Structures are given as C-alpha cells and as structure tokens.
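Presented as structure tokens, the chain that follows is alone, the form predicted on its own.
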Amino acid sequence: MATSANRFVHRTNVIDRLGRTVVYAGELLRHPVYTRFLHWMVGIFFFLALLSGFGIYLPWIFRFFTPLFGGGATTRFLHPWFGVGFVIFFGLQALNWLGVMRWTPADSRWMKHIKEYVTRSDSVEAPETGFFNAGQKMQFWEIVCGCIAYVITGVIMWFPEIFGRILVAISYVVHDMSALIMLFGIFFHVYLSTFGEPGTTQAMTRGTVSEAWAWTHHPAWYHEITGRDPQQALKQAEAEMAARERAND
C-alpha cells in the first residue's frame, strides 16, 4: 500500500510533466514541480499583498512602496487582488499538502522538545519526524486560519457600504493582526530555510535534498523513502568522514 508521503509525491504527475526535476546520486526527491510552483506563487503574492498593504495602511512610513504599483489609487485597487491570488494559490497548496499536514501523536511529542529545536541544542531531529515536523505543520495551519480571516475581513473592507462602519473597523484590526502574525512566521520560515538549516532552499529550487539533510531533519521520512535506518546512515557517514580525515593527515 502506498504511504501518505508517496501518494503526496505522485499526486501531481500530470502537471509535473510541464517541468523537470533531476535527482542526482546522494539526493532524494523532496518537492515535485507542481509543489514548487505553488510555493513560489504563494510567496510572490504574499509579498505583493504585504508591500501594497503597508503602502496603504502606513503611508507615513511606507509611502515609497506605492510608486512600485503605479501610485496610491492603483495600489489600493491592486491590493485586494494580490490577496485573492495569495489565497487561491495557498488553497491549492493546502489541498496538495493536506495528507502530510495532519497532526499526529508524534507531533505532540515533538512539541515537548521545541525548546531544543529553537536553540539547536540537538542538531538531529527526533526519529519520529516525518515529511514535516510539528513546527512546520503549525505554521501551515496558522496560514490556513489567516487565509480564512483575510477572505472574511477582505470582503467586508472591499464592500464597506454593505457591511457598515463597525464591521469594517473590526475587520481592519483583524486583517492587520493576521498579517503581522503571518509575517513573523514567514520571516522565521525564511531564516530556517536559509541560514538555520542549510540545504533546505534547494528543496524549493531544484526539488531535491541531500540524503544527509533528510536523515538529519526528517529521519522518519528518510526511512519511509529509502527503507534505510537514519541512525545507521548517520553513523556510516561519520565513519567515512573520519576515515577521509585520517587519510589526509
């Protein structure tokens, strides 16, 4: 029987024929073309909505953003459409990732050791960590909730004459708070995918990761994909590295 991760990887084969993912020796397929396309579209529309939103709601600080979109009036016109694009593409990604984002007992156990993860006192993830860890799943569901808030408050603000002044005022507060919470999570995501966990960016550019990255950050997924024990793979890599160091001495 196909596992949830395998079903996730093979679900978008038709669309993936539009692109190509080359997996070299020592690498594993992490994200197919369709997933990477959605990821970058989500990112592009998020930052377009963010920058245009800053220009609209805080013009005394971020007025230099509005000329990028053709001026104040054009920025106000484009901002909700950027938001619509963000919600649509993330909605497609949510459907794409629904199976691997389900919360499990292993995720609850992971949360008990979140301090060690944040401080990086242990560079190797817990053996139960699958395709995504609990922190990544939490961010995913936070964005799901944020998108729901954006849709509801966005519609109210888009048609103020229908909903009235009080609902519009409340919507501004909820909309802005949701954006700030999501922005914090996105910055943390960017940090982890670059400096925090080197090699992660490759997963969303080329679609592959090294086996060492896989057994370090997602050992259960590594075992599921390769059938090999991640701890044994780690020990073998350490032994090979030590042998090379001795040979160079």
The other form holds:
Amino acid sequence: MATSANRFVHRTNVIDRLGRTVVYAGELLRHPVYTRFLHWMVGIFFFLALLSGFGIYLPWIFRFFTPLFGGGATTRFLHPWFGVGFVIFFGLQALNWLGVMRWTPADSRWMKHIKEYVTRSDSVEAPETGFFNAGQKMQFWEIVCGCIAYVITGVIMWFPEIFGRILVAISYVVHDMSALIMLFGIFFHVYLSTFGEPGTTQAMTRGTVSEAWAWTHHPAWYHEITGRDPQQALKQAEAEMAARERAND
Amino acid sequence: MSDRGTLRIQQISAHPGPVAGEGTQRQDKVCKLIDTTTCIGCKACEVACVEWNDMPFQTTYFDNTYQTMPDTDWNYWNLIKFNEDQHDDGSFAWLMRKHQCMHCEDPGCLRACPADGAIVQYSNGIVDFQQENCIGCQFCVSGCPFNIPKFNPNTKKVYKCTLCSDRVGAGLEPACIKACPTGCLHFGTKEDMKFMAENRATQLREVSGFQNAGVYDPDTIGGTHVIYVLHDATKPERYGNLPAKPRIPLSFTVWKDIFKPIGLFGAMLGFVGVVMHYVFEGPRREQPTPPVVRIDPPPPPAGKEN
Ligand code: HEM
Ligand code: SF4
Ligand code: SF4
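Let me have the form predicted together with its partner chain next, following on from the form predicted on its own.
Full assembly next; the chain just shown is listed first.
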C-alpha cells in the first residue's frame, strides 16, 4: 500500500497527553510526543550501551569509559541493562513506525538513484518520496535486525553458564559486528538529521517541520497531508521569493 | 594473590603499554608433572589445595561412582577425575586424572579477558587471576580450552588454581605436590619435568607394556606448565575430556586482536565520510534557497570568454 508509507497513522496515547506539540503557521506536524519520547529514550540508551560496551570492547583504547560508569565491574553489570532499555524502547518505536517503514516499489527506485542523493544533484527529493525515504527505512530495518542480534547474543553472554563456551565465543563476534554496523550507521543518521539536512532536528525536538522542508525532503508525504502538489508549491514559493528580491533591489 | 616481590610479570590481560619490569630478571619456567599411572585417586592433593587456600567446604554428592563432584568450582580448584575406561578387548581400567588449571604458555583465559590486570602471567609461566580487577564477564571461561575458571555468583568474580603462586614465589612447592603420598606429583623447572616425564613414558612403553604411553604437553597452546604422563597419550579424551588439541576460540585471537581494531576503524570511516560529505557536497537545504551569489571554486570557463 503506497499510502501507508506516505502517511503516519497514530492514535493519541497517554504519553502524547503528557506533552504538546505547537504547530506554527507554515509548519506541519511530523512526530507526535510519543514518537519523540521513544526516539530520545532510544538515543539515550543507545549511547549508554555504546560507551559502556566500548569500555569492554577495546579496553586498551577506551579505558576512560569504564570509570564513567563506576569502574569495570559496574560497567559490566550495567551494560546489559542499558541494552535491555535500548531494545525495549526501540521495539516500541518499531511497532509505532511499522506501517510507515514498509518497503514500497518507490523505495527500490530511490535506491537506484542513491548516487544522485549523495552528490545532491537534485535540489529536491524524487516526487514519490513518502514519510521516510528508502535510506531512513534501510537504517530502521538495520536497527531492527541489529536489535534481534543483540538480544540473542547478549543473553548468551549474560548467562554463559547456561549456553557453554563455544556459543559465547560466537556471540561475542556477532555482538561486536552488530555494534560496529550500527555505530557506522548512526554517524550518517546524526549527520543527516542535523548538519546534513538543516531543519530536520526540530522534527524530533519540537515535533514540527516547515512546509518547505516537507516538499523538499518528503514530497509525497507533503502531498498526502496537505493535498497540494509539492512541485507547484515549490514554484509558487520561488516566485514569491523572486518578487521579494525584486522589491528589495 | 601473589607475592609481587619475587614473581615477575610477563603478560597482563587487556593492558595498554608495556609491562613494568618485564625481562629485568630471568626466571626459570616452572612445571607440575602429574604421572597418571601412579595416581591412586586418594584425594590428598584436593584436601591440601582446599586447606592451603583456605576455601569453604564444597558439598559432595554420590552418583554410584568415586566421582565426589562433577567438576571443579570457584572454591574447589583441584579435582581427581575418575574414569572407568573400557579397553577394546572388553576389559576395564581406572583412569584417574588430577584436573586443575594447566597454566598454558598461551593462556586462552588471559587472551579473552577484557579487564586490565584481571589475569597475569608471571615469567615463570604461572597464570594467576587478580580478583580485585575482575569485572565478572566470564569471557575467560569461554576462552579456556580446559573449562577451568569458575564464577562465584556472590562475589561476581572468577577463581581458579594459582599453582600456589604464593608458595612458589617464596621458594616452596605447591601444596598438592607436598601432600601426594605416591610421588606421582613432581614440581620443578619445565625442562627437568619434561625430562622426567619422557623418561617415565619410555619406561612405560619399554618395560610396562603401554605401547602408547606418552607425555601430554599440547603444543597447540604453546605447551602447558602442568604436564601429564598418560598410559595412552593418543587418546587423552579418555581421561575425562582432556582435549587432544586444545584450542583458543578464534573470537579471542583473530577477532579480538586483529579485526576489532580494524572494525572500529571501519565504523569510524562513517564519521570521516559524513564530515567529508559536508565539506565537499554540503547540506541539502530546504527549497527555495536564496539566489546563489558565488560558487567556489568558480566553474571552468565555458568556451571563449571576454
Ligand atoms: C544525537 C543523536 C540523534 C539525533 C540528533 C537524531 C535525530 C533524529 C531526527 C531529527 C529524526 C527525524 C527524521 C525525520 O523526521 O525524517 C530521527 C529519526 C530516527 N532516529 Fe534519530 N537521532 C539521534 C540518535 C538516534 C539513535 C541513537 C537511534 C537508534 C539507534 C536513532 C534512531 C532513529 C530512527 C530509526 C529514526 C527514523 C528513521 C530515520 O530518520 O532514520 N536516532 N532522528
Ligand atoms: S587452563 Fe584455562 S584457566 Fe588455566 S591458564 Fe589455560 S586457559 Fe587459563
Ligand atoms: S571474568 Fe574472567 S575474563 Fe572477565 S574480567 Fe574476570 S578474569 Fe577477566
């Protein structure tokens, strides 16, 4: 269903009622309070797990991470719990976003043009780009797979006496690889949601984005919720800007 | 658990930088020799170990064999493994083996350990755990080919035989050696013990009719500082799962030493990548953007100019 990946459907819950999202003129609601809450819980637990994990991953490089958590033994005690927090909150987020993360034929076409996306040869995204683009969906599904790998291998390493040494030795490698892949991906994620695509950060803080952001980065989503044609809207905005320029001259 | 005054350290788990004082004092490699052919299974060595190390008593159980407990434990580092072995011709024999840490020359426990200084190897070959630095992750358990380190769920630390490093450091033999009534245990330099062991194996082959008698000192882990004389060195598994070719899992050698730093480097390329992307390509901004005043560097001149 093309529409399911263009529109984010959400029923207001308790968490949403704890906060509010103010949508100013010229803005669109992007992420409700519940989504934002989950996202930042995921973010916090991710970095806690990452730092405590790296103190154990390469102790001769990251020896300064373990004291942050109260020494080696406490770090070792806390890391699995950070991981549990990360997986639970990301699991809720995955349920929250399941519909909108569904892979569509448009996403496959987006992947074919990834080079143009990276080199910024088009000023706006392809018109069929929905609520999330294919890159975001790939990252999402990578984290889903990574979480499954973390849970399985993590539990094995948490209770080694049940699973035996060979399973532990294998888990150790898989757990590490999952962390490395996720870390690699997070650099792109943090970059694109801050410096790489200005105007994105507020989607996860205040919960809104500008209309211009929407027709630039997610035209099909813009069309879906406003009913307006994103290209037409862009042309109109350009005309208005040109008129202002002329008035200033 | 060591007398740091007399024992020199050679290897430290997860330690950045050099080992202080390494190589400043030459020490003979020590070794414990266990002649399984003269062991009578009296458990004097077990008692001596528990006594010397002042360990709380370990409950025993009865399963219709002489095996008093299934395995060593955090408070029981030395256990005689009783094996009723059936020969090919149908006859039986008792194979008794004193089971404890082998003090590997290339210790899998030390390689696996991620805590700085939780496991050390002295230059005399003894591998010793320093519980004050142990973080309780139990990776050593998975790194050890002999299933030796044992976790204490109360202290969240791991314990094993120290080869009485405290006694050896003071010039004494390990407690088990002192207690053995048949003289099947010997302690000395690795060289001397190897010589004695080979002599005994030759005697077993030539005089006592054990054609396969030999010495267990597996070279897959660089040899051990506890060696056995076995009636049948071709099948060490018969002596209660003594592995013929003990190996450290690749996770703690190839992955840990080589691919971990490479993997981290690979992940950090993501960081370099996004910084470079910002520098070379710049951000994608919301459209429309204000008119471009200048692009640096200027595009190459198209055709004739001026
Ligand atoms: C400082 C760190 C972070 C920042 C600034 C940040 C920012 C953002 C922003 C602005 C969005 C919304 C994108 C949009 O609406 O299109 C987003 C989405 C998302 N975030 Fe984060 N985030 C951070 C850390 C993390 C971490 C650690 C994870 C998980 C491990 C994560 C997982 C996600 C996922 C799966 C999405 C949805 C799809 C996507 O945009 O890739 N984020 N983040
Ligand atoms: S037998 Fe196990 S615990 Fe003992 S030194 Fe070897 S690897 Fe370490
Ligand atoms: S449990 Fe074993 S591997 Fe882990 S820190 Fe302690 S000695 Fe090292």
